[in-house]
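The chain below stands alone and is given in structure tokens; this is the form predicted on its own.
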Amino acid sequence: MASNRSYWRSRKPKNARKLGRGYLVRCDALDLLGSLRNECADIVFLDPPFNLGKKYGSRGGKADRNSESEYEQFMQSVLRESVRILSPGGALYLYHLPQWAMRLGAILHGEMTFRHWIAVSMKNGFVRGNHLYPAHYALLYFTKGVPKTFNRPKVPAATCRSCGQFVKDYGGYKRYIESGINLSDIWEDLSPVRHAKYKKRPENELPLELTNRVVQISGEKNGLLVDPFVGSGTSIISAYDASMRYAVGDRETTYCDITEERLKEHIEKKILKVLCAENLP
């Protein structure tokens, strides 16, 4: 079981908000990572801006449009700090475009143990210039040596919406997959972008199923999840439900407010659900 001693390097940041089992800090990614002590984290989850010139919160597109060299230098610093704070056997997940996953993954080579390049299927891609149809986002999975926690979740076998039959022929093995099939490194059963109906912000937002799966694979009770690009708080919900601690942050005040409100609503719904179940005849 993970240690419960403080994960701050000296003292927690002044603007850290206590939130459930952890803290939410409004700050730059490197400031959050720099405030954490060596080898304190069990999972570092990174979903940074992709340097595509998108508008995030109150900042214009220029905040997400730097030269390639500037962006790579920034991400190198983020990765170095992420490796520093990871405990032995801890897991690092980096969600990015394939072209950047390749370059940033090479930086981790030698310092971390490569586990998987997970392809998260893109549902609504568009042909770009003289390139092939881009059909996935990359989720890189590294560990600091041999993983101390590794679970292999099972997922339901895909069935036809019309007839209800399996879409693949499992032959004589059908009876073995009734409880689910082993998770692979191609995730086609979830969308990389949360549906607009459920989003908490105008910008892209990861689905809860994705971060749930990350925590299912590498999380442990009382372990620490660190997410310096928390956005609208998807990872913090997954960590909370898995009884993990967390230190997360974002430079945007708006996103920190969304994350705080989202977790509070989530906790209230869970409490209400328990109370209703206890009052059932």
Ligand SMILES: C[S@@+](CC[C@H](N)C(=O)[O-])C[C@H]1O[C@@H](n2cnc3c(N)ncnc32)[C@H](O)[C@@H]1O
Given for the second form:
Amino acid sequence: MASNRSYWRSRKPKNARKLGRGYLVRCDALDLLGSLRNECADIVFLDPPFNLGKKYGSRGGKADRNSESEYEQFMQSVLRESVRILSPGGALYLYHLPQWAMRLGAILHGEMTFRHWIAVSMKNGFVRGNHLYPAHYALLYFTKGVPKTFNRPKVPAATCRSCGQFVKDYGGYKRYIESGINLSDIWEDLSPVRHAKYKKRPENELPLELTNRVVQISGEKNGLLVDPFVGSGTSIISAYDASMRYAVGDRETTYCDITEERLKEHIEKKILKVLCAENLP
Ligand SMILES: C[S@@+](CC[C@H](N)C(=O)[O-])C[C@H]1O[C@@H](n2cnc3c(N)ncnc32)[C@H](O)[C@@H]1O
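For comparison with the form predicted on its own, kindly provide the form predicted together with the named molecule.
And the full complex, kicking off with our chain again.
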């Protein structure tokens, strides 16, 4: 059962903005995590910068490029703090490139229970040097001991675009398949939102379906989701829809503004939908 106790360690950070059921803070990830009390979170969702030299934020955003050891140390601290704030049975998700998922996952070994390495399909990856074509991102899923919440979402079975038939042969199980198949650890139907028309920020953002699944698997009503690299706010849309609370942050003002705007718009649309439905004859 999710607790309604305050999740701040002492007082909430000065610049915390109240947003719907939670707070958004413009600050460094370690400051946000550090301001939260032990064992308060049900989900910690981490989609950190990949240390590839990307510049976040339209004006004056900091470039994301540190030495490997500096980056590893930073991520080590982020993971240590994430484990500290997770409640027993709480879930940690880390989205990263496989080479970093492997190194950072190893840090969690012994502290957390490994659940899954989820392969999220990467479209339009580039072959570099003498490597194979990179076709997936890793979404690591760990829990602090036995998961306190675990739901297995059902997803529609893949069908052929032209004939509408199932792509795989399900033999005599076809009629069960019609209500959906159990979600596997390969998510081929998702990839980062790249088209400017569909995303809220110039850089790639996560597809909403990805964070929806995370919340579906490990979320509970009134539970707390923490995302210290919130970017354009994808995770809080999912948390809001699942009636969760959230404490999120980003170092860049531009993204905090985008997140705030996105959630406000989302809430307004939902209210409008309810009002329209109530007024239907
Ligand atoms: C990969 S993006 C997250 C994208 C997000 N999941 C979405 O769907 O929009 C990483 C974010 O982390 C932020 N960031 C980078 N370094 C940070 C730090 N040290 N503390 C807090 N935020 C940071 C960047 O500004 C960027 O918005």
